[in-house]
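The data below hold one chain only, encoded as structure tokens and taken in the form predicted alone.
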Amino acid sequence: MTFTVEPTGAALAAEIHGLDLARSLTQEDAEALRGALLEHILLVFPGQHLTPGQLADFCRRFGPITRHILDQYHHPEEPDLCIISNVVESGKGRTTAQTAGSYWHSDLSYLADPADVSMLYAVEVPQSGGDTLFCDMYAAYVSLSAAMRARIAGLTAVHNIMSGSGADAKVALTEAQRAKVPDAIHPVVQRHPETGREALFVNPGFTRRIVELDAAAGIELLTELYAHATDARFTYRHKWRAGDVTLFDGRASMHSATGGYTSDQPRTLWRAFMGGSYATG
């Protein structure tokens, strides 16, 4: 392994030091990054200078990768990235009321086949503000009394994309997009495949209801997962440099975007979603 990692303290997240992802990994180091991302959940890779082919390159060593339905906000020299910009002027920026992805989700949960692995890479970011958060949904499950875990046990919950929190960081669906992007159910809990491990897997950004309780019954449950998710002793928040690199493990993890920049003040971040190992057929 030609790389070391650094965890950051918090209640996932390391640091991983020595490694130009401009130039391919070795077998030995994406074995080993894969088994650094499954016990920290979210890494981070600061001072990395990628065009986009060779970022994607490195997103296709955690699977095959999965276009977000937004195909208009496709990298043009790369389809497989999406951009998430406040640039208008570059043709990809979003106007959005709040900015976009303000909501805890975990990414593509509304599809029948999630991704397994997510990436953001930071082009350029604001002087202040703009931070993403991040929490342990390993950890969120655990801490469930008792009781709360026999009573979710065996649920699950619909998921959809324009449902749940953060309609105002949204970009509106064409027909042809919402028709591409219907309905998925997934349990609430659900056991990690590469670690055995059980996590929450409902977000407020795509999860429309409990499948077996009725309206007000699932909404006051959901609300309290989502409460008790994203108490700060189950958080990381990262403050954003020029040239990070972020992969999470979206199968044990939520983030949210913070906002506090003003339109100004460029923010641009291009992003992946690889693999899928949740497929509910």
Contents of the next structure:
Amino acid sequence: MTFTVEPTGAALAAEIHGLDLARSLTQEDAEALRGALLEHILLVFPGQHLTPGQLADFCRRFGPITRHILDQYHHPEEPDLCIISNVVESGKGRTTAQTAGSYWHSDLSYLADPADVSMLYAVEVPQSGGDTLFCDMYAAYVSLSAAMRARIAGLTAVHNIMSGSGADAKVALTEAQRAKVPDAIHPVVQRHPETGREALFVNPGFTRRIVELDAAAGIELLTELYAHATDARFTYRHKWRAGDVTLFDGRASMHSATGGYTSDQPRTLWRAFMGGSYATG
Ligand code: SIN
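What does the same protein look like in the form predicted in complex with ligand SIN, given that the last one was the form predicted alone?
Everything in the complex follows now, all chains and molecules, and the chain you saw is the first one.
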């Protein structure tokens, strides 16, 4: 293994040093990175300089890429990547009333096959603000009371891209896009297929309701779970530097943009979603 892993000391996240992601990873390094990702949930690779093609090649080492339903934000050179930006003049900037993605979510949980692993790459960052919060959904689950764990065992939840919170931070879908994303149902507690550990799998951004409960009881339960999972002891705040690549395990985390920067400060990230079987072609 040719890199070092430095845990941040927060509930999750480690920095990886000694790898230039523009170069093809050795099989040994790819496997060691996967192990580090499973252990730390979020990996940060500072100081990278990547073309869209190099970044997509790196991402594919973590599974096939699922293209995002919002195809108007696909990267013009590499549609397996999509662009999150407030630079409207670029043609890829979003004009949502609130900062895009500023609600807790697990990527693509509204699909039958959500993202296993996600990547965000900071191309340009504001001088202040624009951080992303992450939380550890394993820790959130194991720290629930035994009574709560018993209460949620066996429950399932409906997820939909346009439901949950964050309506002002989401882009409206076209009819054609909407037709591609019907409701998806997932267990409220999922066993991670690689680590075998149980994690909460509901999120304010996309979870619509609990199947087995009436609407009011479901919302009450979800509100309690969200407040617990996003408690500061389970979170890590990433302050972006241009050139940071992050990889994170969506089966064990939620994340949220935070905003907090003015519109004259450009902020552009490229992202990709790996694993899952959905593809828009
Ligand atoms: C997202 O993943 O939806 C946005 C993350 C960010 O912009 O910080």
